[in-house]
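Coming up is one lone chain in structure tokens, specifically the form predicted on its own.
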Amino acid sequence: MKIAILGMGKIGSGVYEYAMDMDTIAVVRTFDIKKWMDDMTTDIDDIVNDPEIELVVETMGGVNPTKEYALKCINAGKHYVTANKQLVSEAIEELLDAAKKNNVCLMFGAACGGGIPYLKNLYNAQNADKITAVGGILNGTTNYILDRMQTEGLDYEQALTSAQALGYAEKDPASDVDGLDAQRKLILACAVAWGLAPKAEDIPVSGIRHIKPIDIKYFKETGRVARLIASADKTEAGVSASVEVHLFREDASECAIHKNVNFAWYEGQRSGRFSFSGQGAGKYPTAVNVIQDVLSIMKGDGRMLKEDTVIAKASAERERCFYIRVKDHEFEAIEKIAKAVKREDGYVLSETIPVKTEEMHAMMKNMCGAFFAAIE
């Protein structure tokens, strides 16, 4: 298969590599905004206008120019592929319909877990089982910093610059650390489970960003390990979905996970809980993951979405307890719910009875560096 690569920068030139090395794949045409190599363009159309391109790779990330260039592509008639999740997830059933009035696939295995294999598996479970729940530690620059935190005494700028210094974490980091990559993420599992796509102002979001040593402090002293979860349960009403920090007791299984690794599961209804384990990115991982799209469409497996899925309404009605760290002065705004109190520092240290989801992102939203996470 004849094929074209939009984004030569780390994915895509991992990408490159794989696909030089294959007697199926032929890389006719690269895309970037400067040209430096021979087989490489500077305009869109020159790919949307080869007839000799059947599928389009994409690895440049974001929506704009993206979703025009997807768009271009997949109306030409062309595959496409992509490891960008902001883009599936924010312009979903656009790119579906497109794809499916000009019959070609839409793939984007990589564009949640990076190298584990997670969404082409879960697609193929649906079809056999009733999926329930989706969810994990879907960003790996969060669990990097978390652990760092905990294993080694960082604190969080410590641990970020850490992050940083490694390539984990980007100059601004506030899509991995104030949790929106794990929500696009979140959304992409969803839509693949349930043929429902929720909207992301509709999925409750908190970070880790305010998280301090104090926090840890009390985590070791009640035998917790933090991690950054994005989970959703299927429900009569839709979709139930939250991202958020979780409080594990230490033999649970995401306590496990450490430095960068991703841990995505999904629960089927008959089968149980199975879980992915393995690198969230990285440039050959996740190139990995992109061929083996592009091999799937070759071998006439090219689904990842069931062809109703539609934008849904998302609620985060389920309850839990909490753990809710704030100053002394807004303690008054959480009393009627907490039910185990510690005052350390100028700040109160709480544990609550169980409270909505929802309620709980909404009530300490407003609270300055204020930090809560549900409790396993």
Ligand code: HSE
The other form holds:
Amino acid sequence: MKIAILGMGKIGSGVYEYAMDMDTIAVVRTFDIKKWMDDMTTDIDDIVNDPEIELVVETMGGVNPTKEYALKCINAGKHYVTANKQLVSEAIEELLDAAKKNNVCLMFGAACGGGIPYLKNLYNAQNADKITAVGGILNGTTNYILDRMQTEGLDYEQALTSAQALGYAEKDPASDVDGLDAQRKLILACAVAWGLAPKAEDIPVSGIRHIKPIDIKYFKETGRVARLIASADKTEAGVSASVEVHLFREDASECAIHKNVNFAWYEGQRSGRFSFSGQGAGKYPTAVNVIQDVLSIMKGDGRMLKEDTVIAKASAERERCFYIRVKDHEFEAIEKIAKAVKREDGYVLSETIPVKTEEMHAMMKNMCGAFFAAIE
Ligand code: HSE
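Form predicted on its own done; form predicted in complex with the ligand now:
To see the whole picture, the full complex is given below, headed by that same chain.
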């Protein structure tokens, strides 16, 4: 198969290196903003108009100009493999429509879980079973930060600086620490599992930016461990999905996921829960997942979405009990649902009665610097 690679950064170069080692894949053209290799172009039309190129791999990231490039390549009849979760989560219907019209494959296994072969297995599973829930620890940066805060006593800023130094965080760490990266990956998992791609604005999201050592101390005292979880259930009406920190009992599988490792799972009605853990980012793991998609297409198994996948409404209706930490003067606002368990350093730490997830997110949005987590 003759392929082109758009974006020769870390992941694109990994794909290039692996493809060069394979007899069955030939990289005939690469694209980047500046030309620094012989076979490289800075003009996307050189790739779009080259009839020799059968498949395009995109590892550039972002939506602009990648959406335009993706549609051009697909409309020129080229299969498309991308690691770009932002692009696929925002433009899934358009990309799939174009792929269907042009009878080409669209695959994006590396866009959720990096190196973990999650989405393709999820697609295969939904063919054979009814998937009832999807989710997991889908962001390595936040897992790394939470893990170091809980195992080594680092504060949030120290742990974030360390994650950035190790290259785990996105260029703008806000998308990691505020949960948006996990939210995008969750949209992809829902689309693959149910053919329903929830809109980002319908998935309440809360990250780890406001977590403090006082929270960690309380989790330890109560035998709990915090992990950022993106999860979705199939409901009668569609999808119920959210992203927030969850507190697990120490013997839960999630607590054994340390550093920047990801942990992605799905639940089948007949088969029960399956989970996959491993590197959710990084040059070589992600490149291997991209290559797997290319090989699937070559084998005639290049499906990752149901034909009738659509953008769907979502809610976050699941009721849960929550841990909440607010400033002393803010406690009155949550007193109806929460019982204060501790007062310390000007804060009230409390636990709630069962509350709808979307209501909890809405309530906490207006409380500056407060932190909450779902109790498992
Ligand atoms: N910043 C992402 C993470 C990289 O930390 O998981 C892979 O999507």
